[in-house]
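Next up: just one chain, as structure tokens, the form predicted in complex with this ligand.
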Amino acid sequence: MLAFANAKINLGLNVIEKRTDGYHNLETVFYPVKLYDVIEITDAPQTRCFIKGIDIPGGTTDNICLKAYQLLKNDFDLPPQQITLLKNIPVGAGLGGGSSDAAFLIKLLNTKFNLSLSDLQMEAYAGKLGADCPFFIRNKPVFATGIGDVFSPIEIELSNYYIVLVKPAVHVSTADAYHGIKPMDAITSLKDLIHLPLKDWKSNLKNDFENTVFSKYPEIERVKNELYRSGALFAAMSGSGSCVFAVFDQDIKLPELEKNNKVFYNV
């Protein structure tokens, strides 16, 4: 059985405050983006998985799709199961590919196990793998808050125009971006910004982890400075990044930003 797990961006992101227990509350916008992971599980006489694709630290034992299966096995009787991950969504670019696979595997065991588990009870789970993780699970684009996991649906259709990926040769610890952040209340918040016209995103939409990110890897923010010069409506970091996405009217070839980045196009 096949999964097809998609990255996310993030439209704007504010650090609110952070929490006792160490994470941090926030406002985003998670938008789903056609650039995917395939995982396929099969019945096995032992529980292993296999990576294709692009490496991963902490490789095939350390895997986030093995905690995925293990935390589902906990409560249900669940045969061993092959898990061969095809990687394309890039580590350590704000993109959420490990949470996706993680979420996706959880969406695959409950089918092919007849589960039964609703979406709420599959976001709990996806919620003890990670922050990004329950997103996964329903995978619209939805405004959130919490530490990412608490959910208001929005109407955000950017169908329309193409949506392309930077990303840089840099990796970006997700923990080490949180450490570097001074948390502050939005005077707006996000919820109200994102319906705005496009074209007032550039001036009103914000990513807090961008001044520190920058700060430390100039060349993320130089890649953000190009696409708005190539004509970019909109262009931000996502997430932690370090990859940044940018939304065109158009479609377009980016030649000088593929001679140092990986750049995907019409996500």
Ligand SMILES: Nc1ncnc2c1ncn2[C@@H]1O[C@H](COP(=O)(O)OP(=O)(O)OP(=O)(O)O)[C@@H](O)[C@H]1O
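Structure of the form predicted on its own, given the form predicted in complex with this ligand:
The following holds one chain only.
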């Protein structure tokens, strides 16, 4: 069985406060985009994971897909599976690729073995693997709070626009992104700002990680600036980086950005 696990972008991101457990509360909007990893599961003598495409840090023995399989295996009598992952979503880019892979594997196993798990039950399993992982179970736009793990549905539709992703040749760790962050309550909640006309997003929506990340990786800021120079209605870093996305009102090609970056069109 095959699944196409899509990426997400963050439409705005405000770091609200540091928690007593060391994590941070934030608010953001998760929006699914059409950039996919491909996952296949087949019956096999033993459970193993094979990864093709983009290299993933770490070995295949501790891949998040294997962790997702094991979570369900603990509660259900699942036979061994060969998991083949074709990795297209850039790693360390703020696009949620690993979380999506795990969530879609849970959905694959649920379908293949008739586990009859509800969305809520699958979200509970996914939540054990990552804060944003449950988002990919229903895979619809949400306003996210808490550590990015508390979701409420939100009506937003960008299908009439052209979304471009640009991935510079740098990897931003979460620790790098949080270094120097000064949590602060948003004057106006992103839940309200997101409903402004798209032309007003540039002056109202922000990603709090950009200041700290841009200071360490100026090439990411240069990408954002070039996207605006190319006519983007809105551009921002996704999550904690390093990918920058842009929303255009027409189809576009960006040959200058293609020289030093990976560019994904019409996602």
